[in-house]
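Presented as C-alpha cells, the chain that follows is alone, the form predicted alone.
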Amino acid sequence: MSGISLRSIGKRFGETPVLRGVSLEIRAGEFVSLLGPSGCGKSTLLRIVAGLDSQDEGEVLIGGRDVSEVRPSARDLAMVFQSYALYPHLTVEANMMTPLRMRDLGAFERLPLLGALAPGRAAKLAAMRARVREVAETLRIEPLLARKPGQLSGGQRQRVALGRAMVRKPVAFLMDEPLSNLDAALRVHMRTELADLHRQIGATFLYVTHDQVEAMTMSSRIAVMLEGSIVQVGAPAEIYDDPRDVRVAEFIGSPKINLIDAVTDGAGQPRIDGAGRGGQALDCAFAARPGAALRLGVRPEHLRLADPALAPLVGRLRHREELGAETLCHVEVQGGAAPLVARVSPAAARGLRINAPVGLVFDLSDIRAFDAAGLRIEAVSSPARAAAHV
C-alpha cells in the first residue's frame, strides 16, 4: 500500500474551472472520502488520480513518485465504478481473473487455443485461480464463482467488483460512488462490509460520495469538496463538530444545522434580534467588530424545548416528524428565514400541537459562529456559566 499526494491540482473544461488548486495528503492505509454535492469536481479529481483524465496543473504522487505522466495501467491502482463494469458473458471467477490475465499473461499466452501451448501458462493460471479463491473467501463469494453477473443480486455484484480490484493487490483502491445503485437497506449493510474490509486488508482507500452518512461512517478522514475546492479536511467528528465554513456546517448533518441571524454589540456579544423579546445578548463573545452580522449555528440535537414564558427564542410549532426513537419539531421563529428544527425525545414533544407556542433553549458551548463571508469565528471569552442557557 502507498500514500497519495495531490499538489495544487487544477482542471478546466473549456473556459470553466472544475478544480481550483486542490491539495490533499492521503496516508498509506487510510480511508479518505471525497464528499461533496454533484458537480463539485470530486469524480474528476478521482479520475485524475487514476490517470483517466489529465490535470492542467499540479502533480499527483503515489508512494512519493510523481505519476502525472504515467499511464493508468502503470499506476498500480484499482478502481471500483458505480456501474460495477462486470463482463456479462463471463463467470464471476473469469471476471475476477481478467486483470490478472491482462497483467501476468503475454499476448501469445492469452490466445484461446494456441496460448495453451505456451510453457508455464498452466502454472500461471493455477496461481491466478488460487488468488481468486483467496479473495473470494475473504469476501464470502466462493459459492458464486461459477455464476454470471445476471444471476447475482446488487450486493453480490458489488462484492465481485471489489474482488476483481483486490486480486491485483494494488497500492490503493479508488471508489467512485460504488453503493449508489443499491437499495437503502443494502447500502447500510455494504457500508459495514467496506469498513470491515478496509480494517482487514489495511489498504489505502480513496472514496468518492455525495452521501454524508457513507463518508461519516466509513472514513478515517473526510475531505469536503465544494465548487472545485477542498474546503475542510478532518476526522468525521471534527467535520461535524467544528466546521470551519458555514457551507460545510450546512452540508454535514441531517437535518442540517440551524442558522440564526445575530448582530454583535459593543462587547462582541451576539444579540439575536427579532427572535423573542426584543433581542437578548448571549453570555459569550466572538472576535467580531461591534455591529457585525453573524450567523449562529446550532445542531438540531442541541436545541431543547422550554416554557415560552421563560425562553428568549419563541416560536410556533409548524410541523413535527415522528421517527420512533426521536421527534423532529419544526419551529417558526419570528424574523427567521426558515423554521428551526429541534431533535427531541418523543416524551419531550408529547402533547404539542401544531401552531402551539414553543420556547427553545441551547447551551452556549454548542454555538458555532460564522461571519458574513461564511467563515468560522472563534470565541474570545468563555461563557460566564458552564452550562448557561439562552
Partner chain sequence: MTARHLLPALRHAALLSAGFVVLLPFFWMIATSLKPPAEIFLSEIRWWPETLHVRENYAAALEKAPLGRYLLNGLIVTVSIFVLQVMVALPAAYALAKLRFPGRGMLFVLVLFGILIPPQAIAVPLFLLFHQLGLLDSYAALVLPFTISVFGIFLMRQFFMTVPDDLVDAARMDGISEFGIVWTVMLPTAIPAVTAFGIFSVVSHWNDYFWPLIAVNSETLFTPPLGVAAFRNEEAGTDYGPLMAAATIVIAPLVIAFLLAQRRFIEGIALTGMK
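Please move on to the form predicted in complex with its partner chain, as the form predicted alone is already shown.
FYI, this one's just the chain on its own, none of its partners or other molecules.
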C-alpha cells in the first residue's frame, strides 16, 4: 500500500494536448475517483500511472519513488479494465494465477513440460493456488474457478477481473470504468461491493469514471477532470456544495445546477436581468466589480415554488416530471436562456397547471456565484439562511 503523486503530467497525441499539467496527491489507502466527461483524458492519465503510456512532461511517484523508468509490471499496480480483458482461453483460476506465475516463477519454471523438473515449483504452485482460493472466497467466485470467461455473466467477469487484480496484493488498484458494462441494478450492487472491498483491504484505489453517482458514492475524494486538467479535488460533499468552477458545478448533480445571469450593482449586489419584483437587487454581495456579469448557481433542490407577486424569479411552468418521491418543475423565466428546474415535493407542485405563472424563491446562502470566466466568486455578505424574498 502506497500513495501516488502526480506532478504536472503533460501528454500530447501529435499536436493535440490531452493532459495539461495534471497534479494530484493520492494518500495511501485512499479511494480517489477521477471524474470527468468522455474524452477529457482520464484513461490516458490512468495508463500513464500504470506505465502503459509514457508522459511527455512531469513525473509519477509511487510510494515516493519516481517510476518514470519502471516497467508496468514492476510498478506493482493492478489494473481493472472496462472490458475486463480476461484471457479468453484460460479458466478463471488460470486467469487469476497468471500475475502470480509471472511474479513468483522463474522463466524455466514456467516452461510447459520441463518446468515441472524445477525444485520447489510444486510448493510455489500450491501457495499460489491457496492465494487464488482465498481471493475467490472474498469475491464469492469459488464455484466459477474451473470455467472459462466466455461462460460467465458480465458481473461474474467483473469479479474475476477484480480477483486477478487482487491476488498480487498490489500497492494500488487502478480501475478504468469497471462498472460501465453492467446493467443498472448490478452497477448499484457492485458499487456497494467495491466500497466494501476498499474498506476491507484498505488499499489505495484510483478509480476512473464519467458517472458522478459512482464517484459520489464510493470515493474518499473526487478529482474532477475537464479538458485535460484537474479542476477541483475534494470530498464528494465539498465538490457538490462548494464547486470552484462553473463547469464543476454543472457537471456534478442531476438535474444540473440552475445558472441565472445577473449583474452586480455599485454595492456588489447582484441584480437579475428582467426578473420579478422590478429587477430589485438581491440582498447579498459578492467580491466583484460593479457592473460585472455574474452567473448565479442554484441547485434544483434549493428552489421553492412561491407566490409570483413576491418572488425574485417569475416564469411559467413549462413541464413537470413526476418522479414519485419528488417532482421536477421546469420553469421558463423571462429572459433566461434555459428553463430553471426546481426539485419540489409532489404536494407543493400539485394543482399547478402547465403554463401557469410560477414564482421561485431560494435562500441567499444557497447561491454560488461565478464570474464571466467561470471561476467562483465568494460572497462578502449574505444573511444566514434568509430567503431571497424576505
